[in-house]
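Form predicted on its own, single chain, as structure tokens, below.
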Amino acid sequence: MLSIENLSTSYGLIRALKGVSLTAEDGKVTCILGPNGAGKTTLLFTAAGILKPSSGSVKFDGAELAGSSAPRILQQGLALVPENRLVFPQMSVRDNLLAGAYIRHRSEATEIAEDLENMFDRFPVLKEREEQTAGTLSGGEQQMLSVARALMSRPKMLLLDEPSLGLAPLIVDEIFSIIRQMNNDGISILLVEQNAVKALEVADHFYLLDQGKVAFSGTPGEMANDDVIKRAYLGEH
């Protein structure tokens, strides 16, 4: 379980997170919703060790991770899939996937090779593009590659930042189908997403983040009963 308590993170004098507390349970999909500038990406970056908090706690499976390096946090089992994919554009699809296993020991070479084939089985289009440079893939293919690269570290929990961003509706449906399948396979997911309708289709629990604070939390069913939140985040009037 990921447990975040009173987490604050700043960019210089700007406090992006202001005492955020939330939990993401094992085996569940937990969604972070909210408008642009709410602090959603900052939250994931802090949990993943890319940003250092000014105060607060980030515990994963009981181990305190706040302020730890990104590689150590990845070794603990938290893997970030960043917004806008951020694949290595000049590297092949295969080398991008192998880069996802960089924290694993060389003695695991056989297991890494097996995981590589598992990624090709899970994402057949990546097998077709195996030797193609990642920068030439479509947006949807790059998103699949970004997810598969993170899975190569054998994470316990994925931190997914806006996986539907900039993708066509049919591709968005495919990405959320992949999210559901990964969760069915036992991977816990903390999902940041602007598309609240799609996010709530896969969510077990959600938090609304606004101006760096948790404004609301509950289950998707509870959200549907709140008219204010429906108007603000689901576009219903």
Given for the second form:
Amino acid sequence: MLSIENLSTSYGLIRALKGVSLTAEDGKVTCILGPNGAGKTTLLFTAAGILKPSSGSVKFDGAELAGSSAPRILQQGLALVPENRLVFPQMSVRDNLLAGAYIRHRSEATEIAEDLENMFDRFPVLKEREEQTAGTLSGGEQQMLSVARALMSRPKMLLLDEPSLGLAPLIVDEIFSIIRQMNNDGISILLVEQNAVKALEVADHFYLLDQGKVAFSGTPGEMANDDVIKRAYLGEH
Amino acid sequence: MNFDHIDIVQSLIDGVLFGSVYALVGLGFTLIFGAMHKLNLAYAASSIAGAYIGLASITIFAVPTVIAFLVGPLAAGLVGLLIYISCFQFMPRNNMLAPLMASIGALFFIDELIIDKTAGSPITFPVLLPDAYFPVGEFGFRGDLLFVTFASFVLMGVIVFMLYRTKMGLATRAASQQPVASLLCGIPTHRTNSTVFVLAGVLGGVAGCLAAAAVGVLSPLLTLPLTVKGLIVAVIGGLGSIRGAIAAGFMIGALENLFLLFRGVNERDIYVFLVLFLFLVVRPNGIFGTSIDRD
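The form predicted in complex with the partner chain is what I need now, so please give it after the form predicted on its own.
Next comes the full complex, this chain leading.
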């Protein structure tokens, strides 16, 4: 279980997170909604160790991770799939996946090779592009590569930052079915999304982040009945 | 003036062979730039420093010349690590100027240290294979230059192998192309960067020792020309391009010797700079036109 308490992160004088508290349960899909600039990416970057919080705590399975380095947090089983995918553009798809397994020990070579094959089974399009450089892939393919790369570290929980961003509707459907599938395989998921309609299909719990604070917390049912959220995120009047 | 075709071909041969030293130094610049997208201007100075330490191991501890050729590169690798720690590791990642200026400082620090310790005078460096000369028809190959070229090719092979066939190389390429994502893959950037500095340093140390052995003397006056030539080679090859640096090294070696033959030692470097100028205008991304794309 990931539990974030009273987390604050600043860029210089700008406080992007102002005491955020939320939890993401094991085996569930937790979704964070929020407008641009609400601090969603900052929250995930802080949880993953790319940014250092100014105060607060990030606990994962009981271990305090706030302020730890990104490699150490990944070792604990918390992997981030960043916004805009950030694949290694001039490396082959295969090398991108192997980079994802960097933290695993050399003695696991056979398991890593098996996982590589598993990824190719799960994402057949990556198998077709195995030797192609990642920069030549389409946006959707890069998103799958980015997810597969994170899975190569065998995380317990996956942090997904707007995986549907800029993708065609059919690809978005595919991404969400992958999310559901990963969740069925036992990986907990913390999902940041702007596409609330799609998120409603997979999420077990919702948070709304606004101006660096949690503005709403509730189940999908409660969310779908909240007037403000309905208007702002579900396009109903 | 008339030039014998034998003179021209012979100077091309010598130039290409000596160009392997430029290729090594250019490769070092390009490796560091490729990894960090920052220039380490103290790089050639660390190569010369390595050669001096190798030389000191002969003059002070009377080790065999072969050992000195191992001590020099290792020392240069260590100097490279020290430069990384002092000029790069703690600088803000987005600040380009701070490490650049710090490395210029390190360049002059090393240079002045050498001048201080040697009273600024050149010291003879043990010559490699003094009697080896291989005549081929009307031309000839100097044994030491052949050895220099051979050693350079072996080293370049080792570097390419490490970058493309090892886990460390995979991590280094990842960190170079997408630093944030490499952190998210658990790659400790400081470790890959410092490894690159040590490797490049060793490469430079070998280049420094080989150059000193081929010339026969070691002088603090070598630092700046080697810095400038190494940078020219790295830029003409396309910063970050390994094969570019290697090709440009041999090309600059050959052209330099031709300019020397046709225009004399005083004008030689003017033409080398003109070549750089030409490349910056016509092929700003280097011989092979590759530039490292960043997302």
